[in-house]
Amino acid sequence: MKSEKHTIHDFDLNIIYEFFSNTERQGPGNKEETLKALGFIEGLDKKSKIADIGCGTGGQTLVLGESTPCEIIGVDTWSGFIDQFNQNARDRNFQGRVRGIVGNMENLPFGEEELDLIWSEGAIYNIGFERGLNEWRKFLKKGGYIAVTENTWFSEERPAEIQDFWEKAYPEIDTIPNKVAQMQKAGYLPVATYILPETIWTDYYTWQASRRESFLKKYKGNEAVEEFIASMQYEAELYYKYKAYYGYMFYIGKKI
């Protein structure tokens, strides 16, 4: 099966793009989580400044624009996305409190110290998880958090398909204990570090299905977009077959 041979970072950004706008999240994820893992960061006050990093549309961005008083900044590489993001803001009448920006998470436009929080669902594999938690610490203050949701095996051993699909998606994919190696040796305290439910996964399955069934009928003939949409209803087949052994986690840390 020729989508087998792809995952989704071998497409067009446009195609992407295109398939994820004018939706909630682009990710899996609920604001029932998003809520949780705020649950365990302390200290946030009026004076506070967050920054969501690879927020796409911004949806987990707005629930912590409700839950918390901060400031707010929204970072994406997609100004559709962005565009999104602000007239939402606006709708929930934020007056500038949340904010998006065009920018590139391997250049991030804040100071040194500036950020009380860094928070990123579902985006920090675009630079690694690694590489995000040592070249972002520098933004945060002392005692700041950051918190990201991160795919991560359950399990030392698994069977070779979903080994080889992730191996090639995102070679970085490693166990629980490894990644909260790697937190501590960035220079975090790790705080909390839990499983997200199978329903964020499903969920977000769901809603890829009937996307998809509209997506193809858009660009009927299309092979990219053809083969795109194969490779999305792929992974989603694998999670099903294979969920016992990863899923996202929530790792939280605070800089030491």
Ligand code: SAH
Second form
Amino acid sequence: MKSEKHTIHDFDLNIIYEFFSNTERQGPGNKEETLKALGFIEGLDKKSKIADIGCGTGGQTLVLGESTPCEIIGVDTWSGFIDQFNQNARDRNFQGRVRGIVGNMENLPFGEEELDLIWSEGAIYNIGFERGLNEWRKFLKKGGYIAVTENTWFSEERPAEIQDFWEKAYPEIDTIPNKVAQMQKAGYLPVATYILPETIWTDYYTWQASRRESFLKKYKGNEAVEEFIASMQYEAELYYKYKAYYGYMFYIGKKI
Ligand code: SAH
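Having seen the form predicted alone, I'd like the form predicted in complex with the ligand now, please.
Then the entire complex follows, led off by the chain already shown.
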């Protein structure tokens, strides 16, 4: 057993992935919200190509597959998630039209102007909002869309406890006007910006709480697991306390 202190980055990645496996979503989001965002995207047809970046097990990718006639490729670094996604896609008879590949959002395997839509729910923070918007733009056709969710401050000022937590966890967290300005500067027309309902977080944290319990039983005495669980629990507690000050937003832009 390890006795020294660890940060989340030191935890065995396999354990983190196991925690988030065999569930529909790995982040805050649901079918209704995916469909609402999709409603802002115009001009998709059978010839259109969509990439879902950081797709996880593909909960939202399958929704996009059911609701559009497009070719859809989900990309995630974790092969276990991609295997689960491809199994689900096969079960639904997408016949290869919707599929997952292992890949890195920092080095995507797409050609210039190949895509009509880039989707990314609960994942762009891994590369950073601004960097993702800038680097992924080249893969979009002119007039193509990007739709991403991102944690955002709702006000200019907020209590120190929550400020300090997110400044450490995700220093790029920023206010709505600053995020929209970043989107515009990166070469997109901001088409829609709106707050996701609180329930996408509370449902997510409720799911986490039940899995935390079974996980702690399975890994009883494993300090790294206990610390990982405690840090997730702390994040959830902060959300309930400070949800007036931040939350997830959908940002939808059109390449100009
Ligand atoms: N979009 C899914 C999953 C969100 S969780 C959902 O909303 O349910 C974030 C996902 O990003 C995880 O599946 C993780 O494996 C993936 N990820 C993290 N870093 C990545 C990277 N550099 N490239 C591609 N995927 C990455």
